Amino acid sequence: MGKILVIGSLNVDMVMNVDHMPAEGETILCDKMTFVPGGKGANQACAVGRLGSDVTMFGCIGDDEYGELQIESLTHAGVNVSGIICKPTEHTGMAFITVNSKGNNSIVVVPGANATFSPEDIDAHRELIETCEIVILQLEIPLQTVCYAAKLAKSLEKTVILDPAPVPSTFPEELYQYIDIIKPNETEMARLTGEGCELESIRKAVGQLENKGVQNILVTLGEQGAYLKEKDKSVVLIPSRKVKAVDTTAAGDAFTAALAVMLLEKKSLTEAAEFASLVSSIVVTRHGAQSSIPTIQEIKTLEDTK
């Protein structure tokens, strides 16, 4: 079977529970705050280390104790970790989170060693593109080095795969013609096209992106499932299993992960998706990020008690 790469982000996450967000100007009282692993990239190789694949983190650490606590998190996940860079001069990336009564998040993310993640580091450690079958990308690390490591990935004829988060104010329109498949959510395709985030906006937010190249396209919609837009194919929208959410941090970042593993398996794109709604559907009824994913024997478990 092949390997699956994460380049990407990793962060120390610093977790408190509120009553509520805060409003701006207001200061409110929170009872302990947790520090746990996260960062977009080293969640979506957690997880799919989790499900059994083959995958191996590209990131950036600083030289402390929070770079420490990923290489633990993620050697215990299974994820192979040869491919982290420590940066001696800088620190871990940091992200700060709230997270509200009803299981919704606010973050604000300080990049640390995330943003000296350098093209010449992609270059330095080609041979992880050239030996994998499937990219994994997102927005944690700079724009330069993701459109670097997408174009290489893409000559080299791999899948890529963009959870095109967090969205910057000007997205590079270079990087659409070497993603095979996007996947933000509603509020990250409406940054993406200036479309709304109802589902008649969506349509036309997707054809936006077909236009640009993108020939597959995976919105993922909460608790509404998923709006799945494959090449030549008709829409299709994947249903989300009903389940009380405490905390839907690092669930886009399993949907991502569980998405590459099926598609490793050659499952379809709407089977794929289908598994990656369950995996989420398991994170958002947990704490934390990288606490918060499933391994395979309890997806395995779940699927054979329906």
The other form holds:
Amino acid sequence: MGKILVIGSLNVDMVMNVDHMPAEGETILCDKMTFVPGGKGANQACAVGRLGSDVTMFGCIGDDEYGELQIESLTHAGVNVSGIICKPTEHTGMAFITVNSKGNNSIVVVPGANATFSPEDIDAHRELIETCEIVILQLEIPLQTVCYAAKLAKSLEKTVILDPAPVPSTFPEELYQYIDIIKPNETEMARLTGEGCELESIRKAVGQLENKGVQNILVTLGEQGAYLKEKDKSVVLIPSRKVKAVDTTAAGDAFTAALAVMLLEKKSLTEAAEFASLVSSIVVTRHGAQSSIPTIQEIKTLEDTK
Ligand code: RIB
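The form predicted on its own done, now the form predicted in complex with alpha-D-ribofuranose (RIB):
Okay, now the whole complex, with that chain kicking things off.
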């Protein structure tokens, strides 16, 4: 069986659960703040590990307790952490997350060490890309590094999956040609293409990305499921499971990770998206980022007891 490489960010999440998001100029109180391992890249690596595939995390932390928290969490999830570079003069990335009573979040990230992840770091650990089958990228590290890594991975004939989060103010158009599968949520898709979030707009947005050379596009639509346009195939709408969400943090990360795990197992893109939808439906019923990601055994037990 092949390996998955996740190239991306590692953060400590500072989570505040509140009744409602503070409005502009408003001050609200919160009982406590919890510190948990997060970061879109690390969450994806954690999910791949918990779902039982061989995975390596490639990213940067600072020389501090939050970096150690990440190493501990990822190691415990079965992730190979040999690709995590410690940048002694930087702090580990920090994410300030507010979660409201509907389970929706708003996040501010201070990148710290993530911002120093350079193309030279990619070159120094080139063997990580050479020895994997699937590379997953997101956009919480410098875009130049993302493009460099994606280009190298593509030239080595790896499957490249991009989770385009967060969408930058200027998206590097060059990146599209190196991606095999792009997986935005509906808001990210709207920001990438200037279209709206309704189904008809998503159809147009998908057409735009196809014209830019992306062959497989999977847009997650929250409670409405997911919209899959695979190369040379008709659109497939993947239904979502009806659950009571308490915290949507890391649901998208887990979706991307689960998709990659199934593709590694040579499942079709539709089957992979269905499994990814199941995994993220479990994630939203639990609190936190990595803390909310189920293991493959838990999923089997949950499905068997249905
Ligand atoms: O996708 C969720 C993640 O976004 C959080 O864990 C936070 O660290 C930010 O990167």
